Structures are given as C-alpha cells and as structure tokens.
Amino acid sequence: MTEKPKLRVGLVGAGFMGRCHANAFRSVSGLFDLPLDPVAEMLADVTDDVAVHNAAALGFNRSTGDWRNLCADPTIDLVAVTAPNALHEPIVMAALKAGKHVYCEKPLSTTLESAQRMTAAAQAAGIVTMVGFNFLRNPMIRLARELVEAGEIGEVVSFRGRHAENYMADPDVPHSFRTDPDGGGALADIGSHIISMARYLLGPISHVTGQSRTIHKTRPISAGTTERAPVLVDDATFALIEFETGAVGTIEANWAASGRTMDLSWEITGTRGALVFSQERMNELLICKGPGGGHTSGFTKIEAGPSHPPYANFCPAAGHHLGFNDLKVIEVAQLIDAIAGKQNPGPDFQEALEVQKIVSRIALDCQSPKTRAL
C-alpha cells in the first residue's frame, strides 16, 4: 500500500477547543478515507513548561512556549488556531505569511477591520482557510437545508433563532478573553454561531436592528478576588433580521440564560410546513409538511442515521447518535480534502468576514441612539 502524503498539523492552544481539535486530528484517519495523513505534529501554549505537559498528552511530537516558532517552522503544514479572540489576528497573520493553511476558531476576529485584514492576506496568499462553525456539519444541518432548496416547506417566511448558555449566569464568574471590550459579549462570541447557521440555511442576511442588554453590571477582575470590575459588553442580544430572500425573523444570543446548556435552535417556517431544531437534541430534525389542522397534523421527528452522510462513518445504526466531538471530526475531514485539492465547503475566512459583519452591524445598532420609545 502506498504511505499517503503527511499533512503536519501545528495547533496552537490546549483549551477547551484546542482539546477538540486534537481529538479531531487524531480520530479523523480512522473514519474517513483522506488523501493526505494528518500527524500531530507541534504544540504551542502559554510557558514552555505548559506547552510540553499538554502536547504529550494530546498526542504531539514536539511543543513550544512562542506561537512564532510554530508558524514559523518549515515542517508545519497547516496551523489550527484555538488561542484567545484577541490572538487570531497576529497568529493568523504569521502563519499567512510562512505560507501555511489557517484553520481558525470562531469569531474568526475581534473586530470587523481585523477580520478584513486577514480575509485580504488569505486572498493573497492564495491559501486553504477554515474557521470552526462545527455545528454546520451536523448531517440534520445538511439534511434541513436540502429539505429548503428543494421547496419542501414551501417558500420561506420567517426564522426564529437563538443561541443560549448558561456559562455566564452567574454574576460571579470572572472576566476573561470573553469579557474584554474589544470583541468580547454575548453577541460575537455564541451570537455569531446562530448568523452562520441562519446564512448556511437561509443565504444572506440583508438588515438588522438590534437591542443588547449587559445583565450583571460587574464580575470579578480574576477568579478568587472579590475585587470587581464593569461588566462593558453585552450578556445577551436580540436582533431582527431580513434575509435576501424577503424572508424575515428573529434572532437571539444569550450567555446568562438560566437553565440551558446548548440551546442552539432554530424554527424555520414556510408556507407549505416548518423545520425545528435544537442542538440538546442534535440528532433529531423536526418537519411539519401543510398547513395543520386536523386530530393527526403536527411534527414528525426525523432521526439520524446512515442515511444522513457522514453519519455511517460514525455507526452503521440509526439511534445510536454523534455527539458535539464528532462534528470537529467531520470539520477535519472536510479541511483535510479541501488541502488536498477538493472543493472546499466553507466556511473559509470569506465566509466567517460575512457573519463579522452581521455582529458588527448589530452591535453598531444596539450602541446608537434609542428611538424606539413609544
């Protein structure tokens, strides 16, 4: 058997996502049939110390205090960027520069004139880019947004979307990278989740008005002080929103809301039926087909299974469910082809610049005057 080509994946970061990146990388040879063999191959973190700890236990060769020596060594291939918001902007524009492929975490900036700075170089590096809108790969994603251009709902009305965790409920969590002014709230950093799913199934979005409000005033300036510090971004957004299309809606990003966990869900609603769907439940697409009416009118649940590509890469059984990890699998899969020549499926930075300013435009609104007092 011939040894497919390498593909040396430098990853900068060990949070959160940057874990889930890892896990990607390592997975995804072994579900997907791909032209080019990822190899964990670099580590950058915080410290040195930091950086070697955290790459033997994700798996990788070496590690490095100095995201500069990543993107700057020439056995790196593709540079996966997990650091802090703030960050992406000189990573990314190191790594452009070394001539790497730039696979970077949502927001792709902080601001919409940084997003542009780096969407321009991409361009002119001539580059494969993708950034982490993970929940697109979920095949009942896939599968909705066939059911819409295939007119089985009829012609679109409305959208109801809304992205709400809890992680933020409480007025005692510190401030972080979420927190800082420049880029940070409720609206750039899960908000902009809801508007990528809103275009990847309803295309552009045309205007926007929007309305924030910041629900704890102050947090702690660290964890462990009582020293406290204002809170000056937004805890939660609501906008209203038209699509290209004519089609109208609502949509909702709230990082203090009680109770809820994962609720990335949306409605959409046609004149021949509606789609529901919830990402608590992400293995399930609800459809209603005609208007309603009648002892027996109402939703029926679709539920995932090999039928659903790529969902049999996973498990041959329906029933059996992919979980949140398995779509940064999939998002992989799709990068790696893309390096290799395929088409790529988005979204690239072009794409993550569009839904910058959608955040942009609304969080511009939601700062001017208010004039909508009756």
Given for the second form:
Protein chains: 4
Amino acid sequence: MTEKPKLRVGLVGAGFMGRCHANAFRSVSGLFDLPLDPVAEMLADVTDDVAVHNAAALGFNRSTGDWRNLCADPTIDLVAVTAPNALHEPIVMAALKAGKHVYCEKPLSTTLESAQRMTAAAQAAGIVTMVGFNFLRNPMIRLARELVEAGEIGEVVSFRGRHAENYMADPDVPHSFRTDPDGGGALADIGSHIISMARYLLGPISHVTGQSRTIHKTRPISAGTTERAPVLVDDATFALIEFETGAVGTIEANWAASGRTMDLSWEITGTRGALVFSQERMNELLICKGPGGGHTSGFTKIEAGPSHPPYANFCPAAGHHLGFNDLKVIEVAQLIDAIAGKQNPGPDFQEALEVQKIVSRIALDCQSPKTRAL
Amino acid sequence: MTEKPKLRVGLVGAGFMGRCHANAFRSVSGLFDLPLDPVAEMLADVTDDVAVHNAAALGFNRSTGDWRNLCADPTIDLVAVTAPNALHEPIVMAALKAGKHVYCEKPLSTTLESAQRMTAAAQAAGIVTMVGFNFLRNPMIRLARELVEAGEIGEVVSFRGRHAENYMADPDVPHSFRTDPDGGGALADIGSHIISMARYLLGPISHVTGQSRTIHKTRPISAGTTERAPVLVDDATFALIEFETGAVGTIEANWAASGRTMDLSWEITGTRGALVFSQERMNELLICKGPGGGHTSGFTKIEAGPSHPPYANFCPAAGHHLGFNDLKVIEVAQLIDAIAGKQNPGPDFQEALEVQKIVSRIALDCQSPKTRAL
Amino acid sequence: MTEKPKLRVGLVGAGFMGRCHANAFRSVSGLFDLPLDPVAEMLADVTDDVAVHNAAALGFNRSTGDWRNLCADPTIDLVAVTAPNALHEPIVMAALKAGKHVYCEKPLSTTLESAQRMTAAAQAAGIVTMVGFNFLRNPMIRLARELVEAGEIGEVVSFRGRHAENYMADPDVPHSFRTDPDGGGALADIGSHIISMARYLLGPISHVTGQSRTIHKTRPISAGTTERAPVLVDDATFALIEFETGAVGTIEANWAASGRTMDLSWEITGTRGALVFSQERMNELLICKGPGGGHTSGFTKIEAGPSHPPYANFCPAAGHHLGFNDLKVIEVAQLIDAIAGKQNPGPDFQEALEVQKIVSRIALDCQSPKTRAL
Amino acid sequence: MTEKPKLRVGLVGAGFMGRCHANAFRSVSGLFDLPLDPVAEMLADVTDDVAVHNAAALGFNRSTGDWRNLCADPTIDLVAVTAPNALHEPIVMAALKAGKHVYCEKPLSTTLESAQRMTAAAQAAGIVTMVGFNFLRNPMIRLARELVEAGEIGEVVSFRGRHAENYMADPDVPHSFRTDPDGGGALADIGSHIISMARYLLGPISHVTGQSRTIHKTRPISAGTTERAPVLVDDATFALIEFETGAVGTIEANWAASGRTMDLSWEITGTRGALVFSQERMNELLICKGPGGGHTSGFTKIEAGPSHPPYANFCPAAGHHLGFNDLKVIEVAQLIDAIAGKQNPGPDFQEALEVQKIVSRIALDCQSPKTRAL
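Form predicted together with another copy of the chain, following the form predicted alone:
Starting with the chain above, the whole complex follows.
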C-alpha cells in the first residue's frame, strides 16, 4: 500500500475555531478516503510560549509566535486562518504571496474593501480558497438544496430565514472584536450565516432593505470592569430580500435573542411544497410535498442517515446524529478534495465576498431606513 | 330567580363565520355568567328560502332574505355581520342608522375609506362595536400580553410575526372575493390577523415597508371552469415594521404557504426573555426568562389551563384544550359584557381601522418597493 | 319546514362533566344535522336551590333536588348521568326502570359487579346506552382507526399507551371520591381512557399483568385540614397487555405525573408503518408509512381538517383546532343518532363493562405482582 | 514541554464500531487534556490484507490478520474489542491473560455465563475495563443523573424507558449475528442500552417481568437470497421493572419500530418534578420542577452547552450540538483517565454483567409470560 501525498497544514490561531480546525484535520483521514493526507505541521499563536503549549495540546509538529513565519515556511501547503477578523487580510495576503492554499474563517474580512482585495489576490494567485461557513456542510442542508433543485417543492417563491442566538443577550457581555464598528455587529457575525445559506439554497440575492437596532446601548469596556462605553453596532437586524429568481422574503440576524442558542433556521416555500429547517435540530429536515393539510399529508420529518451524503462517512446507521464538529470535518474533506483537483464546492473567497457585499448593502441601508410612517 | 334581560341578535350570513357566530351565541350563556341573555332572533341570508333553512339549522327564531329588514327590525339589539366583505359597509350603516350594536367580521371593510366612514358613523351612533379578530381571545395570547406588560421578558426589542396558511397554495383555487382587487389579497385577509395581534401585544406600529408577490399569476374564473384570469392581489407579503416603542421586526402574510394550515405565529424578544407562540399549537405558549441556554434554563412550555382566564369557563382542568370555536365564544362573551356597560376590550371599529391603515400602508408601499439593488 | 321531534334531556349533576354535557346538548343542533332536536328539559342537583341555580345557568327548563324525580318524569327521554361514580348505579337503574335512554359518564360504576348489573339491566331494557369516553370522539382517533383498518401500517404488532396527568401530583391534594378504595385510583380514573382507546383502535385485550404504586402514602382528609389519612388506591399503574390479535405492549395510568396535563398518548407499531398520538396535541396525528428513516421518509404530521369527519361540522378550514368540549358535542351527536335508530358507535354499557373488566383484572393482578427478583 | 506517556492501543475490528473507536482515539487528545497520549498502534482484522487496508485507512501503525497476535503483542497497553459478539470472550480472555487493559463493545458477551467468566477474569487481572455503552456519555444524561441525585425532581417514583429503532423493520433484512439465538435479539442488542441507562440514572433494578414478540417469523438466510429461515429471537420485548428504591416502570426494546431511528428515550417522574429525554434529540433535556401545568410552569427545554460537562471540551458555545461520534470520544477520555488512575466511571465489566443479568432474566421470563387471561 503506497502512502498518500501529505498536505502540510499551518494553522493560525487556537481559539474556538482554531481548536475546531485542528480537530477536523486530525479526524478527517479516518472518516473520508481522501487523495491527500493532512499533517498538522505548524501552529501560530500570539506568543511563542502560547504557541508551544497549544501545538502540544492540538498535536501540531511545530509552532511559532509569529504567523509571518508560518506563512513563509516552505513546507506549509495550506494556511488555515482562525485569527481575529481584523488580522484576516494581512495573514491571508502573506499566505497568498507565498503561494499557499488558504482556508479562512468567516467573515472573510472586516470591510468590503478588504474582502475585495483578498479575493482579487487569491484569484491572481491561482490557489484554492475556502471560507468556513460550516453550517452549509450539514447533510440536511445539502439534501435541502438537492430537493429544491430537483423541483420537489415546485418553483421557490419565498424564503424566511434567521440566525438568532443569545450570546450577547446579557447587557453585561463586554465589548470585543464583535462590537468593533469596523466589521462587527450581529449582521456581520451571524447574519452572514443565514445569507450564505440563502445563497447556497436559492442562488443570488438581488435586492435588499434593512432595519437594525442596538438593543444594549452600552457595554462594559472589558470583562471585569463596570466602566461602560457605547455600542456602535447592531444587536439585531431585519431585512427584506429578493432573489434573482424573483423569490422574496426576510432575514433576521440577532445575537441578543433570549432563549435561542442556535436558531439558524429557515422556511422555503415553493409552488408545490415547502422545506423547514433549524440548526437547533440540525439532524432533521421537514418537507411537505404539495399544499399539505389533507387527509394524510403534512410535514414529514426526515432524520439524517446514510442516504444523506456524507453522513455515512461518520456512521452507517440512521438516527445517530452528526454534531457541530463533524460539519467542520466535512468542510476540511471538501477542501482537501479541492486542493487535490476536484471541483471546489466553496464557499471560496469569491462567494464569501458576495455574502459580504450583501451584509454591507444591508448595513448601509439600515443607516437610512426605508420604512414609512403611517 | 329573576330572568336576565335579553339581547336579541340578528345575524347576517350563515357561511363559515355565520355558523361560528351562531354557535357562539348559542353556547355562551352556559359557559359565562353574563348580564344579558343572547337570543338568536333573526337570520338574514341571500334568499328567503335559504334564510328559512339556515335559521332552522342554526336555531334562529325568524329569518329574512333581505338584511335590510333585519337591520330595521325594532326587536333586534345587536347586528352580527358575516356577509361578504364588500357588503360590510351597507349592512353596518343600516344597522347603525337603526341604533343597533354592531359585531362585524374582519376585515372591517374592503377599503380604508369605507372603514373610515364606518368608524365615524359608529362613533356618532354611540353604540358598542366589536370586530371578529377571534385569535386575540385565546387565553394564551392574553397571558402573553400580561407577561409583556408585567415586564417578565424585560423591554421588548423585536417581533417576528407571521400568518401563513395554504388555502390558496393550489393554483387551481378559483377567483373569489379573496382575489377581488378591492379589498382582497393575503395581506388583507390574514395579514390583518398578525397585525392586530402585534398591536394587541405590543402597541401601535409606527412605520412599515413591504414587498409582495403574486405567486399564482392566474386562477380559474370560477370553480369548475378551465378559463383563467389574472390575479391582481398578493399571495404573500413581507414587511419590516417598527413599533412606537422603538421595537422592530417583520411580519409575513402568506395564503399559499404549502404545509401550513394555521401558522399565525410570532416570537417576541425582550431584553430579559422571550415568548414564542403559534396558533398551530394554540394551547401552548413558550416563555424563556433571562437569556436562556444555561444549566437548566431555556424555553418553558406553558399549557393552557384554568389559571389562564377565561379557560376555566370552559373546563376546570388544565390540558383539555380550547378549540377555534371556543375563541368565538369568548369574543361574544366580551361583546355582551361591553353592551351591558363593561369596558370594551375591543377590537372595536376604531382598532380595526388602525389595522386596516397598516394593511393599506404596506400595500401601497409594495407598489414601489424600497429594496435596493446590490 | 317541519320541526324535528324533540329529545327531552334530563341531566343529573352540574359539575365539570355536567356543564360539559349541558354545553354539548346546547351546541349540537347548530353543528350537526340531527334527526332529533335535544331540549334541555330538567336538571337534577344536590338540593332544590342548587338545582334551580344551575338550571338557570345552564339553560334547563326545569330542575329538581332529587334525581329520582328526574328519572321518573314521564317527559324525559334521555337521562344523562354525571353524578359521583358511586351514584351511577342507582340513578341508571331508576332511569332504566322508567325506560329512558341512558348516557352515563365513565367509569360506568365503582365495582365490576355493579357495572355488570347495570349492563344486564340496560340490555333487558332495550334502550340506547352511551358512556362518556369522550377522547374516542376525536377525528384524529377516528382517522387512526381507519388507517389501521385499511392496513396502512401493515399488521399491528405493538401498542405503547399511557394516560398521565398531574392533578394528584401534589401530596396535599386531599382525599375525594378519586381515592375511595371502592372504585378509585389512577387506573380506574384515567387508565380506563387508555384502555378504551386501545380497544377502540386495536380490538379486544386478552391478557394483562400489572404493577402499581401509591406515590403519596397519605393525603389530607379534606381540603383545608392538616389531618392526613392513608391512601389506599394507586397513583400509578403499569401493565403489560396482549391483544387477541397477538399484538403486545404496555399501558400506564398515572395521575401524579409531574409536568403532564394530558398525556393520553400512544404509539402503534405495525409491520409496515406506525402511528403516534398524544392528546397534548389532540389535533395532530403522526404517521410513518414503511420503516421510515430513509431519504425523504419519516413521520408525517397530519393536522386535523375537514377531510377528517366530523371536523367539518365545526369548521370548513383545516388547522382551526377542535377543543375538548367539541369532543363532547360529537359524542352527543352520535348518541342522538343512535337514539334515532342509527348504528350506535358506542362505547355502550357493554363496552364500558369490558373496559372495567380489564381495569379490575389489572388491579387484582397488582395485588400480587408477577415480577421476579433478579 | 515534556511529552506525555503513550497509551498504545490495539483495536480488534474495523466495522461500524471499530471505525468509531479509531476516530475517538485519533480525536481525543486534541479535545481533552489527558494524562496519557493514545497511539493507534495495531489493528487486527479478518485477514492480513483487510487489516493492512483498514490500518492505513484508520491511521494505525501496524496490522495483523489474527487478533491473537495483537493480544499477545508486548507493546500494546489497551485492547479495544469491536469484533462480533461471539468473539468477545476469546479476545478478551487473551488480552487479560497478557495483562492488557480492555475496552469492549456492548454486549459484553453472548451469554450470561460467558460474561461472568470474563468479569471474573478481569477482576483477577486487576486491569481497567470499560464497556461501550456510549449513550451514557452524553452530557445531557450526566446532567439528568446530577439533577436526580440533587433531588431536583423529588423522590423518583417511576421510569418509562424505551429503545426503539427500525433497522430490522423490513422483513427482508437477512439473518446475521443479531438473530443468532445465542446472544441475539432486540432485547440484548438495544434493550441493553435502555437498561444500562436506567441503572445509570436510578440505580439497581431488582425485579422484572417481560413479554416478547418475533414480528417477522422468517428472514432470508443471507443477503441476496430468497431462501428464508425462522427467526428465533425477539423483535420486540416489553417489561415491567422495579428498582431497589421502589420506583417502578416499563422498558421496551424494539428493533422493528417503523418510523424510529433512535428512540432511546425515557421519562423519569419524581414526587416534585420530571425529566424527559430522547436520543432522537440528544442535545436536549426536558425538566419540569414541581407538578407543572400552572400559570407559567411546564417542561423547560434545556439545550446542551458548556455548563454541561464535558460539552465545553468540544465547543465553548451552547447550541452547537454534539453528535454520536463525540459520545465515543468522551468514553475514550474517561477510559484513558481511568487507566491513568482516576476513578473509573464505568460501565466496567461488572456493570455490563449486571445489565446482562437483567437482559437474561427478562428473556427467561418471556418464555413463560406472567400475563393472565381476562
């Protein structure tokens, strides 16, 4: 048995998403039959010491306190970027300059201009890019798109989407990169998920208008202090959207939604059926074929199983549930396939840029809302 | 035991809502201890024969083929109007002229101007009016308002409402009063329910903008024919709304929503909790106090029971479920109390007019949508 | 239009169930096209004064403080018995002696012997009997039986049933007829509902074995006192059951089930599908055709609508929900039809006796449980 | 940074569970801070060739076509057994003889006597054993046990448990080890899961009685043939159980349950509350404190999050969902901790033997059911 070629991975950052990436690269080879064998080669973190510690914890061969070293290292094939959003551009640019493939967490960058520069550079570099919109990797989401494309619910006429969580619901959650006026806010942070999913499922969005609110006007300037500073980003944004197909609907981004831990959800209504999904129950998809409401018709609850690729890579039996980290494993498997020359399912930088354009357009619109007084 | 004074009811129409009214007047005295005893005195229907037949079926003492007779009849105290929407104004005007109390089905009328005339006439007449927004009578909706008013979820910051049904999902459902350009469309027909509920729960709506779609561009001109004519009203409308309090959100009206038989639903998010409701499960209300998502916190499912007035009038034990017709009984009980001099909880004509203003404003806005191209 | 013949109803008792009967007789004529027109003729209650008061409240023409008068009254056609269980036998016997039709609340009586005497007397009298197992009247339950009979889920192999409520969960709920050793206990009170439903859906039960517990060993002897007396009946009973068809399963009766207000629920598994129901969501029925768990298969949620008789008698549109009191209206409609000569769908006394035999057999078995030590 | 000591793992079998073990050993170090570093040292499979192939796929250093070699290999510290049930005893005995720690899939063995021999041998060997009842590792199950132990629902009075799946619902699923009269059947295969969970949550079961059915009387003798042979094991078993505490209830094992892919579910009722769980929604736990059914009381849906150890090892944010494979990672982390000297949370062989005793006792009882004819 000949060994597979290696794919040497350099990971920047070891926080929530960094750990998640590390886990995915560690697990993926045993679950997917891939053309390349990923190697956890180097970890970059904020200091040398932290990097040494986290590299050991996450199983990386080497470490560095400076991501520039990682990007420049000739052994590295792929740079995975999970650093704070504001650092995405310099890291990505350095990686692209060195000819690396780039796997970047969402959002691509903090501003539209930055994202545009990164996308242009990536296209010029001719490498493979992937952006971590992990929720798209869910077999149930893939199934939904296949059902839509197959016309199982007729022509799509409306979309009602939302990403609501509660992690900023407490007014004493302090300021952070999330509330940085440059790139922050609920719309950018999680609205981007429902926008990317809307595009994945139904294609380009052509028109928008929005309205936003800052629910908690001030927050502590940092953890452990009582000093507060104004919040300049949205806690909740609502928008009307229109797709190029003519389908219309609404989206909501809300990070102060009490009671909601993961309501990334939507309902797609077609002329001959409907689909309903919530990430709260990510292993389920509801489908109604036809109008429903009849003698034995209505929504059928589909439970994830081996007939929904790539579920079977994780488990041969239905009902055993994929979890969040499994979505990242699927993402990494798709990335490795793309690097090996298969079709890149994306989202690549170009697609992430399209999402960011919509975020920016809605945000701009919210500054001069179009609602009319009664 | 002295007999209660009678309230002699004249009912116009014996269709879906007419039967529902008749049932409510027949049942209410045994369930509520009311100051007046309603008597099913006269039924008006489209012809004398039909009226005789339906009066017998619904237990009315007398009948007429002409609603003018009913409105003018000196024994009638209350005129209940369940005729087609286009007839609401003439019937109500005749009843008001004769000094009757008026109980009118929603929508109040087909146009804003008509509704304004009716409201002005009612105020001049000094009688009691009630409009049949029956979904507001649900003890769970009353509970929700009480919880909001008591500050149980903090300050309300957003509302996400919808009324989606599937009764027009089939493109072969023929034209009817529902698709009449004068007063028809999903927004007017069921959007009015979610608007009235939003106002009931959270107060006045100050700003709106909307977007609508006609999903099925043509429909048969009548049942049993293949000849089709264009549809000039909306099948689905989405709107951004803003309340006077500053709370924002979205509403949707959709009568072609496959899979949905009664998704009159909403989520109210507050600064310290949330409430979730759907008429699909009308005997349940979800509440989360605090942000949720903690060790043992999250949404609690409240099931309707005798601690939620006026549930106990129907049943002394929790979990036994009210149904749709029970909501109409509650409505009628509130109406009779109001006629006897108690506080009118409404919606009266004035409130129905406010709802209609919002419907009209959104509809107007949909003619020149405010969404912007990307 | 000729008037229908009258059916003069004498009602004994005006508590929870008495009010429910009264409401049903008042409402039924407007909702169903029946051969007889029920008249609320006479109410019997514990004293003359109470009877006068309740007759007025519930719309009965006459009243009496002695049910013997009612049973003997020559104008009465039908005696409806909602008195305490211990009085069922004497009242029913008096009514039968006078040749009345009898409509009796469940359980038929407090002991098996009493129920047998009543059933024999009813058969001898040749009148129509009906026992108030109202949950069987739900259109969703009727649909379930039709689906089973039509073989939609193959051959039935198992049944998992339960009736759990919380009304005795509090150890300070005082003694009452419910805890009377003669006829009381959770198994008799609500176990009878799940047993009657099991028989309605799947036919005769041939074998049982059970195990029961008294959760709260003492209760206050009456409301408002601290003096407590031992509880001699079951709070919860579990049983293995076998049907004549060979299908097997379990039933549970539990009136101290925290969190449950109306979990009268079951799952029927067949060789080619399954059905799931809970009275907690009484307007829904889940069906899976085939094994489920496939690409787009699983449980479909059927929502009650006009294609599920007799839902359409209450409302012409799906999704509008029947409530508990509507079930009693259906029961009364079936009773009136039976009195007019149509097929009696039951449960009549004979069927109620069969249910009681099963209750008694399980209760006896619980006295010497058949479980074996490990 | 000093390297951790290695724990060299020998895995026997690379099917469903073998792959699952391999994934867990590969992932665990990056997710948990463990005292030992597991190394995928050797894989044993049915032939040398298959073993070579699967070792490469699953990342094992070495391979063998004979598990005897693996058990005897001096470098191996831990033998993980995922071979067919009938091979558990010889493999485990060989591993114990060589002084290895043993991690064995459930059921421990095919017969009670075999399990007893294995348990005695393990105790004599003084090594660490673990049996793969992975569903116990769910943070929601751990939370449930903590809530029960803390008295949050009062004294436990009843348990209603079930493990129902549909993988044998199709009568054309052929014979396999699952239908081997020696150790097969639904009760042994998945009934053991609900029994182990019942014991984990509520302690020892003292009494049982059962009733079972073979739903499909014959099955194809192997895949691809039409020749059928009788099925001699149960497809569905129902049992009454009693705990040492006096709590009572039922359990069901059913592998032919149409519509159910993973209904490993239970309801625990206490004197002051209740808990409800289903593996179908494994990231949720319902709790009702107090009787419920009141003004704002009822079941609260708890969603898995970082306050439920060890969820935070996988993700720092609530609502992100663990999946089935994550449960195995937790199991492996607990095993490694135990090998390093920490308290073994089990289930060890002794506990698995206790589960098997209950399975055997119920199975024996089903041969002469204790139900009585009516």
